[in-house]
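Shown here is one chain on its own, the form predicted on its own, set out as structure tokens.
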Amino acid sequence: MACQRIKDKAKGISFDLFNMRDGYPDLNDYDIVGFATYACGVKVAQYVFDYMTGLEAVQDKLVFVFTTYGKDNGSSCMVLARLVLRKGFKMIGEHALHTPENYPPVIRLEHGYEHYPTKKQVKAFDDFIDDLSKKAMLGIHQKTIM
């Protein structure tokens, strides 16, 4: 839902959404790449880490990273950012969004965070999307995959 919100609200950017579990797209077709994942135990999920490890290196391709988290973001956004930087991407933005918890043991302990994201957090998320849009309007980015 969060990736769809980015796609729907961004102006001046044409997005293709791609599931990491479907392999590797040809990144040469895109001006900018976005990587998104959820926090899994305060880090990125193992399959995301493995995917990023197997990704071919690029040279200064523009990238943004985005994570969602329930109880705690931990270092997931920072880890994802480091993974893409090691592959030769050039970072133009990153954001982490607090969402309702989806892990049953945490929910059972009454830490479901059902009221998240807050209005303030949605505003910060929309500001992140607006920032991506402004960069696109400068002609830096036209076609994006996330």
Ligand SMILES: Cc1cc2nc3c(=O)[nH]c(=O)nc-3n(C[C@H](O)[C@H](O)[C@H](O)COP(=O)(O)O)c2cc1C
Contents of the next structure:
Amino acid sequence: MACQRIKDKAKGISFDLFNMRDGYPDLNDYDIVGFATYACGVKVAQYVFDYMTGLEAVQDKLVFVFTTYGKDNGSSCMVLARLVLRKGFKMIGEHALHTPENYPPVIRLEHGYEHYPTKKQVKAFDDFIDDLSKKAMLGIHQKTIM
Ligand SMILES: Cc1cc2nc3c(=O)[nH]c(=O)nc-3n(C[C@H](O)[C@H](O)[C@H](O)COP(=O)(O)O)c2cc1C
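Switching from the form predicted on its own: structure of the form predicted in complex with the ligand?
Next comes the full complex, this chain leading.
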């Protein structure tokens, strides 16, 4: 839903959404690439780490990273950012969004955050999307995949 919101609200950008479980798309077709995942153990899930490690190197392709989290994002965004920077991407933005918790044992024993994100968090998320739109419109970087 969060990725769909980025796609729907971004202005002046033609967006494709791609599931990393379906392999690797041809990034040559895109000017900007976004990588998104959920916080897992205050980092990223092992399969996400493996996917990112297996990416082909690029040269200064523009990138943004985005994570969702249920309570504490920890270093999830930073881990994702480091993984892409190692591959030669050039960072144009990062954001983390507090969503409801999705891990059943935690929901039962600790917290659910069913009503998150708050209005303020949604506004911060939308500001991030506006910022992406502005950066994309500043250049010719309009074909995007996430
Ligand atoms: C195995 C596992 C580990 C998780 N670790 C964290 C974590 O370290 N910090 C956190 O805030 N949320 C953690 N979560 C919760 C998810 O990151 C959070 O609910 C996320 O926003 C769910 O997105 P989704 O509903 O699109 O899957 C974890 C969830 C799972 C399943």
